[in-house]
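One chain comes next, on its own, written out as structure tokens in the form predicted alone.
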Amino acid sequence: MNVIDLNCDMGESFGAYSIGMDDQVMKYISSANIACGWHAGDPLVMNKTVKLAAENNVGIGAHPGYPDLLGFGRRNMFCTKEEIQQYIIYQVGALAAFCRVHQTKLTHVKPHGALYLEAVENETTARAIAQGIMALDPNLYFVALAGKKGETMRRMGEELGLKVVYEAFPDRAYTPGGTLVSRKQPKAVISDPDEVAQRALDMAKGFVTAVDGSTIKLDVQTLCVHGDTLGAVNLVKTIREVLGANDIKVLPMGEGS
């Protein structure tokens, strides 16, 4: 029986504002990306989630982005290596701590939004996140772009010594190029649950088919589903259906494999 992680952003409710259905999701998935405070969540968020994901025995991981409330860290930012060092450093010993107080551990760490992005294009951004991680916990998982494009992050990361784990997104189009088709794009988010589920099985089989109905080979390890989508929850109980019914068991990061 073959293995995949299936993991969510979230935690990404903060103040006043709720976002996403992490309760409802939460039972349908084997890791939880978990924001810490700077693109979204907030100190009261965070232990929430961390205490819901360790119930529900879903693995935890830091989700730090820039520092931009505003814009959901999806907007650029010019920022030192350094800064990005100790960016990381912060907000994953933040929901670090949170894990502690609910004797849970941290797994992983996944750069969010324009992090994430800057990550895959840039040798220098990638470098400065798994710096931060392997100062911090050298133990944790670097979630990196699965395919091609995400080479920087895998390079960077296994140069340090970190395990890095490949990440495709059945809920995402996909370029030619094997990149993330910008949301600023029609029809860049998928939220059809049979389409999505179909697409997660492909890329747990080691393939995603890109806009222009060419294939992509993918190595996948985790798959990311994102808590906000239309239907999420619908969306990643059909993916759990069809991946069982392929004999694909759902696990946590660094089980089963």
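Positions refer to the first chain, counted from 1. Everything numeric here is computed off the predicted structure, so don't read it as measured data. We call the rigid core the largest set of C-alpha positions that still match within 1.5 Å between the two forms. First, how it differs from the form predicted in complex with a further copy of the same chain.
- Once the rigid core is overlaid between the two forms, residue 52 does not reach a Cα shift of 2 Å, moving by less than that.
- When the rigid core is held fixed, the Cα atom of residue 219 travels less than 2 angstroms between the two forms.
- In this overlay on the rigid core, residue 27 has a C-alpha that sits less than 2 Å away from its partner position between the two forms.
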Contents of the next structure:
Number of protein chains: 4
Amino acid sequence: MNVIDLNCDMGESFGAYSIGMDDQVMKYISSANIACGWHAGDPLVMNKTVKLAAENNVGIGAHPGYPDLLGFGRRNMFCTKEEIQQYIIYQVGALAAFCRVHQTKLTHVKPHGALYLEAVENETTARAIAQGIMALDPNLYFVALAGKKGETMRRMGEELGLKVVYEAFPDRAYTPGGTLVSRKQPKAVISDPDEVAQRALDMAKGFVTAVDGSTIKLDVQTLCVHGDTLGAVNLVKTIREVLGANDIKVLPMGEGS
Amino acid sequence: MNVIDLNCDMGESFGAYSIGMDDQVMKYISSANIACGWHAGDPLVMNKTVKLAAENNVGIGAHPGYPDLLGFGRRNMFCTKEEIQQYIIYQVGALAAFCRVHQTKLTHVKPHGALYLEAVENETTARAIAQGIMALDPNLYFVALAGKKGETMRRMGEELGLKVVYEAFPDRAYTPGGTLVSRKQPKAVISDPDEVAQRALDMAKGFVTAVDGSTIKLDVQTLCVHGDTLGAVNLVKTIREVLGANDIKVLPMGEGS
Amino acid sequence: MNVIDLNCDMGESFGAYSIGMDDQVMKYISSANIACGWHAGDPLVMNKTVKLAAENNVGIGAHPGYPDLLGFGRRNMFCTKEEIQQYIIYQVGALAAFCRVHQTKLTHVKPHGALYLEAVENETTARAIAQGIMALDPNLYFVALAGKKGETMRRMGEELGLKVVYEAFPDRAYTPGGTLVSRKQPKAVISDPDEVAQRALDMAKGFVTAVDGSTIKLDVQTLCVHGDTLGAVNLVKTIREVLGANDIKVLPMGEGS
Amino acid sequence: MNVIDLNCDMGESFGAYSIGMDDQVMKYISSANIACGWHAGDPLVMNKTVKLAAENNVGIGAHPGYPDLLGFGRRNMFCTKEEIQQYIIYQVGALAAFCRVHQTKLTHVKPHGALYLEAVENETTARAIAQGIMALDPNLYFVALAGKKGETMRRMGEELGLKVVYEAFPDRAYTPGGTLVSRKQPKAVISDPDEVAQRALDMAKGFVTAVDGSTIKLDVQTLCVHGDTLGAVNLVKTIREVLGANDIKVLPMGEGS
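Return the form predicted in complex with a further copy of the same chain of this protein as a structure block, the form predicted alone having already been given.
Complete assembly follows, chain above in first position.
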């Protein structure tokens, strides 16, 4: 029987500002990537989100980003290797504290936004993130991009001895080469719930249909889903149902093996 | 033989901004209160300061403050009990991460600046801080003001079951009632190194001479010293020498008993 | 014929975070208090909101607050007189720049949240705000609380020579003494749209019905309304209609005299 | 008789953190680039620095940077054109407010650190900065890099109709092609005061000696000097004396023509 993880960014509210439908989406996912107060989130939100995840038996991950609340961590910043490593330790450590408070454990780390994208492109950034995680806790899973494009990021984690979890995006189109179609292209994002759910099922089985109709292999352990709108939440629910109907178990990272 | 701890605020630099003579003062103290990035400090500074403390066998404490870098945490902010508790968990957790990275342990928590002063005045604030520490790790020492004025703060910690460490200030004048003379008064701060060192010695022995010449009892386990100027560092050195010459051992919190 | 101003807090979104229904409410108000990037707002939001106000012939005001984005400026901070004065100059100056860019003028300043409340209570704070405004531009209107409770704030502005505009809250209950009923009291906030609109009309005519049924005089030039929910926007619309149906002209500060 | 401007970054202190010897260096320069609170500086520092500059008849400029206090504005951030333009308006507007308060005028704008370097490399960034300045006040001078490398930046300013001031660095080595030798090269920075002063004199006369000994023409109206150490201040003093001894007048931007 196949197993897959559904991960979603959570805890992105900040002070008086609210983003996301965390209460709703937490019911359908198996892993939550929780913002750590730098690009989003704050201590009250982190506390509440960790608690909510624990109550729903959802695996808890840190979602560290650049120090850029104004840009929601979506803008690349030229940080040194040393800066990135220490920023990771700080943010992951802060989130881990809330896990201790709620007597649950921190399972994984997934870099956020521009930091994730830079880790895909840039070996130095990927290694700095991995080193930060490794220095703090070698048992943490490191979420990295599945497919050809994610090779560098995954290799940086694996060379250091981290357990790397391969992530794919069921709502994104893939090239025959196994990379994501750029968001600048017309059909980069797939919005039909049934189609996305079918792709999630395919990915859980180890393959995906590329834009040219060819079937490509894709080694995937976690699928990234969204929870910022009601439509997004319903999509996650659909994915979950389709996976269940096809005997794919949805479990947090590390619990499927 | 008597034992006392010498604690000093450390790691208050931020990005390109430098404050304090940490390298110098670290040789003479036994506990470092390290800023956690909210009122001062940043991940690189935290990492470096934890490492420096560990290398010098100095006990490591978190020094959490209000979210007010612009005011260096010296301005009171009307935060709720819930806010204070979660801010403590976040900041202490972030510092604890750097301790794990350097395979050393976090020993104590001392609130910074206006947060400390508010905890002295306000039972709710003191309890919120203590609850944050307790929720995270009940083995952490909670540094609280010695003397009459510090009763509320100490009680809040002790009622929760925290190990409270009583702190006095050898360079500050005390009233016959055992409280600090307000800084607004002319002779509130003592600057003569020999006098301060003598007072440190007295405090280590359990008493202090008040402004009226009377000798009052003061239950003290840690003395707060400063390291922001060359003069301050020399003063700490003098205190350390005078304590040593009088067979008072200087040890981190918890190592003397 | 009577004239009144309807003012509303605007431009409180920040980066990826959205608050308020500015596009909707801007049609019904005559003055916008625009956040200046410290407790809320950012340069893009300020630019957009100034443009929107100008297009709707709405008077533009700066809405400066404490440096506390995390607390949305709703927590009191113990700032010095000097700090408050310079914070006002900085924030009002930044907003004035966007007015110049859009070839419109800055009309008024209304302190936000905890800074406003502190100005009501504390003469030093009120004077520091007024001095900041005066130093920058003596032609700016200073919005201050109407009624007995607002006397200090208004006097501080008027003593310096500022043009002070008296503000009342149609959705808040008033005591027979002419002060706001505390929000901790059960009927402090009035939610029925017709009742609020009637009170707005009364206020425009110079009086208000207190909680004991007595009618008290209230010297008012501007009414504070809200625009953060659809219900709030509809309430503003109702107020505007009732004022219009009763020959009360709704005009920005200074345009009615 | 020749005229040159000496500009220096000023007002980079923040809260309790102090950087630079502004009081000393202000006596020898003719233009101050004052930080605007984003990468450095705060309202109190801005107020004090504007006052100090005005008292010394030093031309006042805004020195806007990226929203990155932690990185002191020295790290490139991928901002959109719209973001950069509005960030410029915000920061320059805030500084202009302090000029109004001190009844003096804002003369110029010089982007700081990574924003300056990006403007040199990237036409879009350079234009966005120039558009922000233009939208706010077309009379402000725009400081741009002199020499071949600065062509794009200068052209973006000039095409929009801004008055562009060409800036050179007397303590930096130049290639025969008229560009700065990279800091990664061994002799990129010149530290001998007499040599730097001679180069400043040459630049004021319109030329510079390149690393290969050749003399190249360089159209320059302002020279960038530093004031962060006692040595730097003495260097500025030496430059000023050498210029004076050679009948080169040191005047703020725009006052020489």
